[in-house]
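Given next, in structure tokens, is a single chain: the form predicted alone.
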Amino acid sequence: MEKCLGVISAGNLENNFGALCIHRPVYMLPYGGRYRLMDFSVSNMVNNGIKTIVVYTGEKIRSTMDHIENGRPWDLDRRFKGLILFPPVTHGYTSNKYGDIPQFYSTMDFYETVREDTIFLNHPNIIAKVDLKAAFKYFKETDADITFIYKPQNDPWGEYVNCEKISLDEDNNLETMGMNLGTEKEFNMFIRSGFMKKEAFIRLVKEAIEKGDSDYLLDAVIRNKDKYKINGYRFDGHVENIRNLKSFYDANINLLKKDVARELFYQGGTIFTKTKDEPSTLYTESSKVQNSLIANGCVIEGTVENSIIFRGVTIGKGALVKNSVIMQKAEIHDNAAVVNSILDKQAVIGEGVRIAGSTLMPYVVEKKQVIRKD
């Protein structure tokens, strides 16, 4: 896959995540105790042989720069190829500042000069350990201009309403793409990943700018679907489609299922992230831990059940943490209770304080927010 260029473009979904995305883009949300969402996209590309990866950072770039740095954790700190960051640009190509078409066009010189002839486009908010080598082989063998990756998703309860769905004909070629409205118990969920010939990519971006009819690449593809050979590649593994606060909470809690954690963390290659040297977690005699994922550097004196605990978290004596996601260096003091909640980094829950949300709407404590009885 050396002739394939990886491109990560996340779009603008910050409004769906409330206080968690005041200072960070969605793809930089902490996940699984020590990772960020984007770690899975970058790691999967590297594990499948993609050596040049482009990231469109969006406007909230500080956390991205702090986490990614020069790409060393993914072996992308190279003199040639490696990791390339494109910050947002001010443009006059369109009235919609959030579209990806203007961003792609602003860096068109890069695409016209790189040697890779194929582009793998990926949305980092969707976590899936796709075998990209197999998908790339299918893309080449079918001589498609564009190959979308999809998952047949069983959805009897409407959990995936408003996710994108694709319809394919008997030859696996694209017929239509739209939104899932929950009218079918099973649908083909587009997981926002796919391969595209570079010449098709360049043509679509330039035509969209010239005509002014599309701000997003996907819209341009759909408008011109009769001009290109577009097919689908089926993926049957686990998918986390993180599109709002609840789906982010669920994606973390789902890691407590052994089969999900085993697939996402180990199958198809290791997930790499920025390393931080911290001591092992300390469990005191008063601690009780059940069915939880706990990172290093923590001090656990209370009770933890069905929760994801990030690095450096402190949980005091008599405290209860249940069905919650506690991010890095948060503090939960003695006799406090945190249930069905998300605590952002360095949040503090004072002694004896009790907070609780629900599985449908978790309670969120902002970064560095302090909640005390007084």
Contents of the next structure:
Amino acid sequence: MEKCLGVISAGNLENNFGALCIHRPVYMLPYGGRYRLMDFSVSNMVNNGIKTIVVYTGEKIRSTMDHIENGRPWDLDRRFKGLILFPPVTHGYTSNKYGDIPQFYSTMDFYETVREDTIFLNHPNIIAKVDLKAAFKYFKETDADITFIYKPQNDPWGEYVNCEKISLDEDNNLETMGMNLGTEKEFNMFIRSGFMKKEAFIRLVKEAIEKGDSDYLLDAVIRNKDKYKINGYRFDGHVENIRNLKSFYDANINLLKKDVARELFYQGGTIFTKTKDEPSTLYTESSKVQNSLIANGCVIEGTVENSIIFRGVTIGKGALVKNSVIMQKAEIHDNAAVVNSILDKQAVIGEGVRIAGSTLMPYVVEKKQVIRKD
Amino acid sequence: MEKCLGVISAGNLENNFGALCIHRPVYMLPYGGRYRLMDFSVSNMVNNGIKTIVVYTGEKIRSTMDHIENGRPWDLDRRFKGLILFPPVTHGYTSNKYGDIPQFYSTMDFYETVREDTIFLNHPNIIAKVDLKAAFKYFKETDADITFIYKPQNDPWGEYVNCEKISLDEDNNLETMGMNLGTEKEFNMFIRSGFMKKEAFIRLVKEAIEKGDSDYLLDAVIRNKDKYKINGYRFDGHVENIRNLKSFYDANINLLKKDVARELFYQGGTIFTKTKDEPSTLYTESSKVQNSLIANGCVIEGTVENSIIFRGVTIGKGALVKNSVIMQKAEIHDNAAVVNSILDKQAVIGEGVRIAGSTLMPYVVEKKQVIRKD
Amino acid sequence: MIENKVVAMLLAGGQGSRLKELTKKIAKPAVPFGGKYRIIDFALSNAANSGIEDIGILTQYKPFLLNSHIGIGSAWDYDRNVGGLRILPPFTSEDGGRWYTGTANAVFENIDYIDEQDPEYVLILSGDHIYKMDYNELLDYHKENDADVSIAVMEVPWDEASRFGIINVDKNNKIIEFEEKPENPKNNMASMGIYMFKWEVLRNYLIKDDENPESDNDFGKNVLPMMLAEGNKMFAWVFDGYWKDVGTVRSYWEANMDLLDPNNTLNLYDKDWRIYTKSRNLPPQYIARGSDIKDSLVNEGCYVMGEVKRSILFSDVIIEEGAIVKDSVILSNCVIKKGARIYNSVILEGVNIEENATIGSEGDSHIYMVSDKNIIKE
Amino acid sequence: MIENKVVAMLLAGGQGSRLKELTKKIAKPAVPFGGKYRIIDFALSNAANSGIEDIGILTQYKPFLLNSHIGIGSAWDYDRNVGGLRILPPFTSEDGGRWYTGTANAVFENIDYIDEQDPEYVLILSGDHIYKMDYNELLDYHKENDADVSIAVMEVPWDEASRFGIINVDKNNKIIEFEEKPENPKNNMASMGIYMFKWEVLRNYLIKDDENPESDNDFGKNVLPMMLAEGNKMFAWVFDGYWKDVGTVRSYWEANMDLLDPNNTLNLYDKDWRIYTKSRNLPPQYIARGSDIKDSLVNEGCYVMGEVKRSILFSDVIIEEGAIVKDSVILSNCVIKKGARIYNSVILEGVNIEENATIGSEGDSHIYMVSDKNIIKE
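Alt. form predicted together with a further copy of the same chain, vs. the form predicted alone above:
Entire complex below, previous chain first.
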């Protein structure tokens, strides 16, 4: 994988996440008690031997910079190679354009000078512990220009409408790619990861700019699919496709399933994230915790059930937290009740306050919002 | 100085520098053979014991991020404290505002939580090796809210028109601050550096936002000057106030004066910058170099006079470089002549080409521009 | 020379043999403590939080795990290329190699290192103690008195005073006498083994001490008494926070248990004085349905299905269904299998306790140290 | 285990006494070379450029300057908290401390370190040599042959072959015989002291060698011959680039002068294979009016007012007006005062040459090494 460059490009779906994405891009959403979504992308690449990773940050760059610390958590704070952030260009040709093509184009110099000859494209809002070494081997052995990674997704309830759908011929070559509208109960979901020869990538971007016909790389691929050998690599593991508030909530709660937690947290290597130096979590005399994932640095005096508790959360005596996602340093005071909710960082639920959403539409408390009884 | 926070805020003067600032902010202009302007600001703070430095990057952030490497050259790539970049906020309240006040306001959380109680404000386009420890002592001893650093500037030719001018009473307290229009042959030039109590800074920013009367911190200071104790600290060393192409060119050429070079390069500690691992410079049989500053990694076969040559420049046989500033990796081919010019990075002057500007208006060759004889 | 520059020299060569199996493969400073730390983390974090920029770690005995724990010092923000943290094992010069013969000798052998940093003060620390201290307070005190050396001392119970190096002072806290483990102590102020020296003074005495063939090259026994005898200005600085030298298995167990007391003065949750340690990047702990945890500290990567009371679980510990853990310290990577019952125990790293096994009993006055080879009762 | 993982062990304990004053205070790997480097930079940069992620530096003799040059390895991008570069001096364990007794023993004593990295291959390097080599080529060759060890060799002039360890091979380059400095060499292929081992094979032989009380614990003398005798698959890999072991003052001077040859094969300007070194952050060199520099390499911080021909100036060298420097190597921080004339010399760090002094003469066949104490003529 020495010759492969990781490229993380996230697009802008912030509007689907309401208050949770006012100050952060989607890939910076907290996940799994101590991580951000992007930690899974970056860690999986690093664990599979990718040494250089570029991130197109989008505009809300401050939270990204604070979290990424120049790549330190992944040992990517290097003089050579390592993690490189590309904030959007806000001047010149590309400044008023939508889509990833103008951003890729604004960094063409970089692609033309690096020694890597393959690009691994990744969308950080989709979590999947793909064995990238095996996928890369397939890409090389089939001598494809592009190999897309997909998962056969069973979807009887139409939960995956609007996700990317691809179809392949019997030799696994790409036939079509479009948006899933739920016409079939099972479809091949493209997980927006894949390998691409660098020369194909550069040509696709440049031609798209010259012809002015595509703002997005995937559009450019479809338009030119007959010019390239494009095939699919099948992945059968767990996938979390986080595209709105509901799927974000579910993805967190799914980690209470032993198999899911084991696959996402352990399979294929450690997930690295920014270290916070919290002490262990303290359970007092009055605590009662059942079926929950608890990060370090918490002090738990109340009752917690079926919930994900991030670092440094305090839960007071007589308080109840159920089916909820409680982010870093939130405070739930004595005798409060929080059910089917998402509390953003440093939210405060005052003594005796009761909040509840539904599992279909969790109640969201904004960052630093304080809810008190009056 | 442990309790003092460095704040670098540069404003936007890019338009005064033409092609040199298409892709970089002014503080990233190459200077002195191997540095960028901001290296002098950051190094001087570090050498005086300031441990935390924040940089308001402005919009052209990619070159800044590449150069700063998370603070590595200054040993500021730290887990705690260190160098912090604040790119402009492009969403929410502050996104469509001019001036530094909205940017400071967008980072109020930061100021309110850091333990430092003093702010050292610095404008990186003005180079001066001020003894900050002594200035800080003066600020503390006079118990000022704000201490501005100024230089008595002799200016018989009006070269410093448009620079900031201050006047002080006999106790060194601020009377007025405004723009120098050259009405006096000598004036007190404010070098846009100074110390400020953090509480005064926070109050000035917040009140400016509430009243909506100032977009710039200096304006807010003037409007409220009677509410604070503001005095001046006199600096008598060399100052380069780089505010347009001519002053940029002159500041480089001035380094050929032994006294200037000694003060700016050595006094008060080393200037740190990004390391490039160039080997030594090779002078061949045909080289002839006089009164020039030459960085490492060059191969010099031609004649160089009164010039500043950056890292990795090649100067071919029979070529002449005179009164010029030649930036990194520029190539000057055999028998070319470059006089009174500024070559940006990787510019190429083809064989036999002759270019010349005047010392009042140097000829500028853009980054990567290739000039060939046809 | 930067004004007031302090270089810390941290003595981390101690063997700590009374800790038995805990120090069989590692030096005492590398012993795990408090759910996620190693003992040396306290001195290192104190130094980092006190703003000390240069620190030398003097290692000798079995440094392997300590080296890999400290790495290049990233956890404490000491990973600087110039200055920062340096591990200083013995080395060889023209006249052959010399192992460190005592605490003072270890520093003496590294005079070159200290001179390169060019400090005004040298702070001697030990990697064996658990405490939180702002060394700036000691430095300020040292400067106020213009002392040649200032020694941190603390009150110990009178009946334990004869176990310590006792320091007798005048009314200004100027030191007038050292008594090493006196039978009839005149005083209950014990030296904590933390010394702030003027470097030029210490430098001279290190050389003088080295020239004395009779000396054991120890600070407490040789260098400090010699300095006192020769009339140097020596002051005692009184510290009154939490401090523990975990010398025995029982005191090790007790110090861990102290952390479960909500009023303990070693507040690990203090955001202004974090204790840093190497991060293992483990996922959160999972607490299953049917489990019962009370009055306990649990670390990342644990999987708890059984009952845990008044106990400390280090990382990656599995407590299976029906297992009971009470008043115990379980180090990393242990598995307590179904139905096992553990009381008053210290279970060493990676030990598996078989199904339905029992160690100790409720209300037992003994402490048990359990390794994969044996159980030591104390 | 990561596939094909290589750990490099760099032997940097060499004393290099034939370099005289150059190695009086420092180990040979720390000797300055080529205007801005130290000799060890070449092996370290080769390792970094070859993508080797873990490297242990085995030090013993006067490691002080070497330690401060290497720091935590930032210049070579080895400053990682886990893995990366580790300096490995001798240490002590239960059975007391042991100094490294030979090249193989130094690696033997650090088996724990290597095991922790869990490599498939171990690459043994020396910090004494000046060369550029992509160790991946050696690795690929090693894997193709499924060899137990592959040794990098190079052709030396026949008349010098008896100064080297000569390696005799069959037509497939399989090693059939070692001859240590043979009087009548059968071959002119000399071992470069660069070995790629399968770790599991090397590990066994290191233990076996350690158990033999007769052994000098040296790779060339003991371990490799034993492996050959016992029928291991050993191959020679032929290297044909620039390589120099600067063993004497003259060869040191020559190797420096080689760099002024525009056709020299050690191209320092190659952007694809940079040689990295600790940066001193000095300002550019200033070349004054009236100076005359030709065929020379000049480093940062120099101030040249005089005449410099076919010479190498390290950093911060001052050549005053009217001074002449020809065919010489001037190390850092020297001042060549007005009217002084220097020919065929190596001037050691920080030496001041007085006004109008003369050393050597134009066309002289001797080399002069000038320290602040004496001038050695060779």
